[in-house]
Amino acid sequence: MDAELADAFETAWRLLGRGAADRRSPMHTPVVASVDTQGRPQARVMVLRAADRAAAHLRFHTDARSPKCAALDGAAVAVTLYHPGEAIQLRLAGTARVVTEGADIDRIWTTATEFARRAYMVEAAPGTPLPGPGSGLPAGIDGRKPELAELVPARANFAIVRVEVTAIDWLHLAQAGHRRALFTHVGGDWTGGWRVP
């Protein structure tokens, strides 16, 4: 790659990484399209957990129980990010799958805080309907950190949506003049090349 295509290419993962790391990043939260066990397009937000550019994968947390997890696993997704900071879009094409054991798995599950484990206590599969508006977490939950001992069963509820990267459209909007690049991964290699925006 010349040297304006390998910086966009760093600037790409430099984001992708910034936003799993950081909260208040516009890139924490990309939306993940795919399409539904009956062929209906879907797109969710969803929180950027990790970003491994060695690995190309990016890695998403989930309810077990989601009507999404059949959708997603082992299914072409599209992934879209933008940092209007940087003026920058990023549209990364993959395929997903979704990971419920495993060491790893349960190493990702003990680090995260009683609070975000909580999201797992749910007591149906999300998406069920409730008489009311609720949060469907048992009764007491609500507004408190849960005890160690009350996490327990919530772990069969937790997986991980892990995305192989295959592909990443960087698009960068300017005043001047916008510039688009486009990178596939193939083989454990990426190439890159310029495109029109």
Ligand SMILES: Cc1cc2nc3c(=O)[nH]c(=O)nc-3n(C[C@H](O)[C@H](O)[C@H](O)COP(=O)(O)O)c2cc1C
Contents of the next structure:
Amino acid sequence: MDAELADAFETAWRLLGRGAADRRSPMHTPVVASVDTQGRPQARVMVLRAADRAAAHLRFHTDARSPKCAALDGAAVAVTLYHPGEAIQLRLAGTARVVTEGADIDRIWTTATEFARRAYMVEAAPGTPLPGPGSGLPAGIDGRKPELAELVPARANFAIVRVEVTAIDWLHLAQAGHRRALFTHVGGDWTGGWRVP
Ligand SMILES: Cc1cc2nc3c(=O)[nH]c(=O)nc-3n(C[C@H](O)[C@H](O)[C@H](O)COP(=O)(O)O)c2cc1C
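Could I have the structure of this protein in the form predicted in complex with this ligand, to go alongside the form predicted alone above?
First the chain shown before, then all remaining chains and molecules of the complex.
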């Protein structure tokens, strides 16, 4: 990689790292796209929880009962992010893995706030029809912090989606001339090249 290309690659991972760590970053809420079990495209906003450059992984959290979980495990995904301040779009390709068990997941669960964990207390799977507007939470939970004991059964509904990143399409918009680069991750090594924007 030439120096400018290496810099673009560094910037991509720096922005991803900040996107995960800083809830005010525009890269905190990427769009994650996949294909559902009927082959239809589905795209949704998800909070970026971690970006691990060394492992080339991204981490998202979701409800294990959600329809996307069944579709995502082992499937190809596209993750799209845009940073207006930097005028950089990142389009990541990868493979998703849904993980529900293990010491890592237990630790992530116990360190999440009670309010964050409350989302996993919904009584039926996300997407289940309701007779009227509602949160789906058990009666008496809306509007308050749940007790730790109330959260225990919700742990079974918590899943992480780990995306193994295989490619990053980096696009920088600039009046002087746009720049685009494609980075691919093969056999543990990243290679990159410039592309027509
Ligand atoms: C700002 C924002 C952040 C969201 N973060 C998540 C998230 O981290 N995990 C998640 O499962 N859904 C998240 N959602 C909800 C999803 O976009 C989507 O509505 C929901 O997961 C149902 O998607 P599905 O039908 O593809 O399963 C978020 C929505 C918004 C607007």
